[in-house]
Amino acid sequence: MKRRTFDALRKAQADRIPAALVTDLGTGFQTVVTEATQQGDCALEDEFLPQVYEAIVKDRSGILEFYDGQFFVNVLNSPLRMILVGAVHIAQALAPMASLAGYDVTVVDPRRAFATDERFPAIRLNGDWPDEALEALRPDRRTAIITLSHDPKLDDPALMTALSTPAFFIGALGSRKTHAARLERMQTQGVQADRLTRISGPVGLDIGAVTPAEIAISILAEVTLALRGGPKHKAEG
């Protein structure tokens, strides 16, 4: 690997930008591809790039063919992360489920009585106020952010901060009435209505969930849907 290719790869990883190292198996030329850039030995054809982007989104490395050429696409995405705001009962169920699904989970709650190691064994806890915690955690395109506290003092600033990040999923727990009131509050604080459409609320697929564990399942299912691209998508191979 040439130095400039290596540097481009390191920068993408340091900035937590989804990327792929594409190697032309015929020539050995290598190119680092992100959504916005290409850096390396040569520029890839515009008609070929959608296949590379799709591999990045699906987080799936492998050989792709384009006309007579073969290319090994090595996807080098940052780890999946999930940030939960509110150390409530649903978070106790959702955090271990999300960990099993491959997420690096952080529970944010400044209320020390809720965010304890006893209630969240093996889960990273953050006791800062949610907006400060999110700014420090720097959510990227591989991050899901979900507010669960039902407390506007915690959820609202977290959501407003989340909207300034490229997180692939932002969700908020609460009834439709609660969510409508939340959106109204945020608009009065200057958030544009079109930006609020990024928030999924009430978060979770409608599966008739009742218990905290069932609600956690519905939330994780919706996050998975957002990550993988649709109910009809099925893994290949």
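Positions refer to the first chain, counted from 1. All values derive from a computational prediction rather than experimental measurement. Here the rigid core means the biggest group of C-alpha atoms that line up within 1.5 Å when the two forms are laid on top of each other. Compared with the form predicted together with the partner chain:
Picking from 95, 157, 77, 172, the hinge for the rigid motion between these two forms turns out to be 77. Of the two rigid parts, the smaller turns 31 degrees against the larger between these two forms, judged by C-alpha superposition.
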The other form holds:
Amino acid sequence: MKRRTFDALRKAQADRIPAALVTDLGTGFQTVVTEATQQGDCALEDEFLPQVYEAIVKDRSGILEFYDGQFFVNVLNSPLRMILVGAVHIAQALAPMASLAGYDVTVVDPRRAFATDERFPAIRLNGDWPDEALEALRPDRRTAIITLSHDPKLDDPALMTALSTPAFFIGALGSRKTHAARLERMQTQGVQADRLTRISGPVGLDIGAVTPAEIAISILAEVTLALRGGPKHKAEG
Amino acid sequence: MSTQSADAAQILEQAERWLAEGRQVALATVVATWGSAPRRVGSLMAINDQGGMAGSVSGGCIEGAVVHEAQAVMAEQEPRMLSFGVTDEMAWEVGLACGGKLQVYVEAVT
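Beyond the form predicted alone, can we have the form predicted together with the partner chain?
The next block holds the full complex; its first chain is the one shown before.
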């Protein structure tokens, strides 16, 4: 490994940027791949990169084959993160559950009455406006963002900002009707319809959840499916 | 944070300290495993030219061999792939827990 490759790896780790060291086992060429950069002996082909990104998101190191080559992809990851917008009742159930599941959780809500340490013991709170908070938190491919507030003043700017990040999951709580209205609002604000399909709404697997804890389970299950599973098999109807 | 990532950060940090001290450093990485293997694919070990090591690539059964090979890799500056296979019977005889096979990629930081 060249010293500059080593340094690029160290820098990604210091900056908490998810990265993979890709070694061409045939030539020994190495490339450090992150969301925004490739540094190393040679650039990887565009057709190969999605496989590397998928390995990063799923935290799955191993040998990948591409054309005739064998590449060892060693994923050196930052922690999983979850950003919840709205310090509401469901957030009180979801935040500790997500922590247990291994996520570094941040709850964003500028309303001081909601975002209190009494309501969220041991959970990191952020009192900035959601769009500013999200920009500062710099969501990466290992981040899930979920809006829970039901308040368009909070949820809409959060979702618009979320769409400009590589977050592996973006979800929005709300009925089908409020979700349809939300998508319409965002389109009138200039977001293209095809980009809006990234938002899972209403968020949560259809498991008949009723209580806040059950709804939190349905959301965490859907995030887990997005992280570990294949395409989303969300029940319709 | 997954333990593996935390481990990797610490191991590379140690490697960086050795480099800063002017030591030669090699990295060994588990790239494939078959059967029971105590360390996941991606597990790292850093070795220096005095035989110092950080991290591990097995439950302790092959580290000695890897450190030995790493000295040659540092001298030649050519990476090599090492294959280790331990039959259940052998593992039993030498008192080791791993009865699997693994491949370890060893490279020098140059």
